[in-house]
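Only one chain is given next, in structure tokens, and it is the form predicted alone.
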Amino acid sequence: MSLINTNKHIVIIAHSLAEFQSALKNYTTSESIIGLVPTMGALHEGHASLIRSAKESCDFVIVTVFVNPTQFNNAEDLSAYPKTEKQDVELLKSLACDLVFFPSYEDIYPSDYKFPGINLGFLDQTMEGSLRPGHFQGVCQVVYRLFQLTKPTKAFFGLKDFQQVSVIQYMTNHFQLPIEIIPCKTSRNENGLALSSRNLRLSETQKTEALILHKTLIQAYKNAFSLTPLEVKKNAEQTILESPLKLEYVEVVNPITLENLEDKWCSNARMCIVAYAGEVRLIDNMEIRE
């Protein structure tokens, strides 16, 4: 365990479960409001915004950095996931994070650990769930374990992964965990591209091409005033198909159930888009019906 003193604020770096538990015991009390920001590293401004939100409402902020293998369907995608620990620590120092935990696989999944399991129903059968079997079970497995270890009061997740936030909220309610899930708006660059660790794998040309995702969402918001959900979806699909990106899906969904909308709108309807820029899978979404 190392202590980094920056501007009179101590940032604790833990690389083992024992170090982490010692720090948690020594620097928090039963009255502390603990905020958790789970990440897979390769941190960027999107993660920074989550940490700032946590700092505003919590006494003690924990950031975990763990690339969770159980939520990857593609071994190549797992091996290609960027690992930037040194840069991540520098960013976390600048944000005055309190405790950073870099757990090992054995810390998260000891041989005697057993996830209780959960039936996610339709949440696990649509969009990402249908295309990436087992992905959300892996997400629930690791988040449940992180909740178990960190015992947070609040946990902060970015809405760029909208379906994931829905799944985590459902899991939290299902197990009646005393944790408040705080969804945070998607962070974008100055051109509107949703910030993602995967963006590190994009060429400059691909970053420009990827802007069509946000432009499509903005147009969908405008179209929602006069068209049905199905018409808005078809227009968005056509826009992506005419771009350099390879479309995987566009859906307009109920924000709670994630059921597809066709003829009638509901409050806070959301459009979700997934497309490829080269080999890089990009996701984006936006509320298009207030």
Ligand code: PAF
Given for the second form:
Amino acid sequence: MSLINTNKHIVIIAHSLAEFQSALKNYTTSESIIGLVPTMGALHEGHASLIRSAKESCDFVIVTVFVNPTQFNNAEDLSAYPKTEKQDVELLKSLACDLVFFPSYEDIYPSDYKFPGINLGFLDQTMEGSLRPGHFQGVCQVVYRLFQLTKPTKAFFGLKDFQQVSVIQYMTNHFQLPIEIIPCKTSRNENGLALSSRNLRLSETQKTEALILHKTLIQAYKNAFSLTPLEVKKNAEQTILESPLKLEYVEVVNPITLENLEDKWCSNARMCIVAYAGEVRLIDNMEIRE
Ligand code: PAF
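Now show me the form predicted in complex with the ligand; what you just gave was the form predicted alone.
Now the complete complex, all chains and molecules, led by this one.
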């Protein structure tokens, strides 16, 4: 275990489960409000904003950094996933995070550990679920285990992965876990591009092209005052098809069930978009009806 004293604050870095558990025991009590920000590393301003939110409402903030193999359905994606531990630790120091845990595969998946499994129903059959079979089972498997190890009061997730937040909320309710799931607003750059570690792979031209996503979402928000969900979706599809991006899908969905909306609006209806700029898969979403 290493303790980094940043003048004002001590950041504890744990590289094994034993170190992590001893830090948790020594630095928290049963009264502590523990905030968890689970990540896969390659941290950027989007993660920083989750950590800031956690710092605002929790006494003790844990960040986990684990690239979870069970949520990747493509071995190349997994091996290409950036590992930037040094920079991550620097950022976490600057954010005065309390405990950082870099678990090993065996810490997360010891041979005697078995995830109870969960039937996610339609949440896993639409959008990312239908395109990435097994992805959300893998996300539930790792998040369930991280919840078990960290016992957080609150857990913070970015709304950029809107479907992931819906799945995690569903899992938390399903297992009646006493954890408050806090969805956090998508962080964007000054032009509206949703922050993602994948943005590093975009050329300057592609960065400009990628702004179409945010513009399309804003237009959808405006259109939602006068058009049906299906009409708003068709308009958005058209905009992206006419742009340099390659459209994968646009859906207008009920924010809880993720069912597609066609004729009637529901509160907090959401538009979810996925499109490619070159080889880079971009994902974005926005609430388009209050
Ligand atoms: O959003 C992510 O980075 C991952 O899916 C998560 C929640 C850390 C689980 O591996």
